[in-house]
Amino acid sequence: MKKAIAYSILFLAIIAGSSFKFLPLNPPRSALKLPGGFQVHVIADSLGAARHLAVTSNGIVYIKLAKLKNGKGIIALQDLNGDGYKKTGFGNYIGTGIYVKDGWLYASSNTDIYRYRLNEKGEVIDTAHAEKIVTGLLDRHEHNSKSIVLDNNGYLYVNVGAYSNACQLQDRAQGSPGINPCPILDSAAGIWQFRTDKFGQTYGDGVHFATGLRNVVGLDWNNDIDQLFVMQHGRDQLFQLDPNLYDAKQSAELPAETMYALHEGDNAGWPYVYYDPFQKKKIVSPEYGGDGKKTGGENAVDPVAAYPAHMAPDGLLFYTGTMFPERYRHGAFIAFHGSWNRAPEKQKGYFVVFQPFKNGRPDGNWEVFADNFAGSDDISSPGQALHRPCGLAQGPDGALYVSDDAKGTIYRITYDAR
């Protein structure tokens, strides 16, 4: 009967032009591979680029779109009492952070972070206005994306990615030496804190938190020590800018993509130093004198977790939830998005992996937790990879949402020891 009543709204919705329309009532099963007990369903797809996503305490779905799709850049899902998912779009503007907290969502483009206000059943009530609470973030086409999350004392932390792969007089030139010190780090390369309920701020009116950090696509705050927690990108090409140190396959291998848990004045050491996985150093970077085996970064803080090279880990969530079994209480969920610079080494990434947790700190090794994004464990491209996790959001009964930016798949993972 509900199929039935969803059915015949959805025509008449068409018939009257209605601007949204109905997901599937029965959202098909998908091809990922997850440990026993869990499932997987596709509640949305053909999205677009989706990015990061935040759901209300009501249910409500906001994805962020790196794309423009129907001229919006927000899409917002919400199930109608088991009968489907409503979905409408709003915002004129691309970008990659979206984050709900108080009653207000937040979004950014890739210089600005907005807020809309919400209502007691987590709706934006005016979808054509937001605030405009921080503006004029570089964005120089490179490593642009503004990803957003807020502490528990009114304030929002955005990294600002640096432009460059390792700040050399000439950026990606063999040969070409680093820049002492640094130019970029002034204004990218970091994480920044704004106030959350102050408009039109600039980075005079921010807290440069923690610098060093090449590039942050993924970042939650860990509730249980109250503390910021990133996923560094690390650099690329060593062996295409020094073959007279690094051989292909090590280049394929090196840097670890890393995790660090900061504090207000943080350095992580780029670019003059990079994290070894297999000597667990910081080495000295080539363009900065290095020769793969010099350490250095003394003031540098080290990673709490070290990961394959070039996985591109683009979203972090601690879970805090209690569908899953207690194990995956309070550890943290991380999106491996999946990169470029691996050949000639086979593609790695485009998973879910677990990180076990105790006491606010990484604690064992980590795990894949939700497989085949890609489709194939044979791939040589980015391309060829059928979807790519992006953002991760946990639902208010617990549940994990993923999004995939490749073909704008959402999905929803539940859990279900029968």
Second form
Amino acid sequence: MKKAIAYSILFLAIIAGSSFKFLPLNPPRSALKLPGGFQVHVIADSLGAARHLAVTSNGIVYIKLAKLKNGKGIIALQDLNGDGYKKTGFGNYIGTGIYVKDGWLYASSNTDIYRYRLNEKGEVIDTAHAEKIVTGLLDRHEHNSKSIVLDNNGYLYVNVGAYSNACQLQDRAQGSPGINPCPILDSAAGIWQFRTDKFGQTYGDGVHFATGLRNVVGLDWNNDIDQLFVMQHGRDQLFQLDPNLYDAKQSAELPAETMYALHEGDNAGWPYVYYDPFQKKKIVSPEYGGDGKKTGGENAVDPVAAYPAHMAPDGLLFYTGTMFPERYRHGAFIAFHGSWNRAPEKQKGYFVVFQPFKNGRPDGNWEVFADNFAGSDDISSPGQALHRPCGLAQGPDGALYVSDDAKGTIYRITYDAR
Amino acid sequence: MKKRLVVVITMLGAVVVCLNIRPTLAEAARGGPGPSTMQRGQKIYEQTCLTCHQADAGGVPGMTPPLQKSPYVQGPAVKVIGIVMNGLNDGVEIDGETYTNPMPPFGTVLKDQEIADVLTYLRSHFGNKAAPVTVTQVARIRQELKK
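What would you give as the form predicted together with its partner chain, now that the form predicted on its own is on the page?
Now the complete complex, all chains and molecules, led by this one.
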């Protein structure tokens, strides 16, 4: 007996010892599935709720956290040229949005937007003193993340999500009618435009750029045609709220997650209509007198692309690099966080999709690019997913970075045909 | 030495067995929930709560709290009955996490018996262990909430 214990301790010691010896010099590969010629490396993990990320022209990766990690809300990863990554943290606020442009780092909390000056090495000069450029955006828990992107003319765009599913009198309660007109639209459910260089702007200083967008998390500026693109999270719970009109299966497939190319003044129709990807029409919401067939939203814009319901597009990135093969250039990557509202049907998403583009418009079918974040394709409850892709960014060499907000893993995806 | 170990293991085993049968005994004493209560409770869970709290009661990270080993589900009946009747949208901290989505009130959607059934089901599933919720308790709280 004693001998057996001694042997097993020895055995464990050998295993422990050998695993240290054979630690790979390169960062570990992950279980992601990618098309041929692509490689993935994990450059950081266990950061927790890693939402969006941004990379400077010299390769520093900034990550915004939705939960403080050792008291910090922003993590910086600096590549030590083959010697791993140096990790530092600053900013004592949680949030989602982060963006780098022209020597500044921009980051959002769930109510405010800050910016930090970068030095020529891409480092934040004064982490303790952020300039608050926008303040007082609505945070009423539901859909409270504030994603940000900049154009090339000194403007910043931020989404303010609806604090509601379908603008019912009582949110998500069966039988509760839709409020008409929906009062949420005046200060949420849309995109606002602000100056990048003015302090303390509030709603009144900005432009109400687009409305009728239930909740946008993934958004990006398309430099080919100088236009803002956003991904809307479609409404939930058609079956639970209207069991006479929809069954559980229809509710899992309706409505589409939608991509819009926006102009100033556009309205995407929420909460009065939703987009049905099978009828390819804007359908009146049941809370506003719809029956699943009646069309509406004559003044609302149509999406430029539609994706399966409830997959939660949380990241959008136009690929402008040259590392990836020709067909990826100018197309869009979309990070689908993965569904919850398909239950009791199996959940979907938990992958990064590629959407080919031509002349600034989606061209052809989307395809799964990076798969198996969840670690299984049999997910019935989102808590079972090992990882959930959220943010996307492009490195100066054209590598694609993906953040995971379940465990806080940061992936770097590269291409090498050899 | 060995003897003592055996004694300790046996005692631990006995405690585990006792813990397991205690609710059954308590229920039997009160004439408490039979299999049909559980079946009805499960059905209400699946039709009404599962969409948000999920099939494994694991919730949705950051949005909807899990109901597994839940301090609320296992807590005082008064409080958990109140949550199901009135809903919850405080963004309260539960085991160190906050959740952004709201829970709608079910006071007008579910009858007293249905609330008692679903809570009794939850209080003996998904790692929860607490006394059944009776229809009398639900009715009393409904009266109090009306005042």
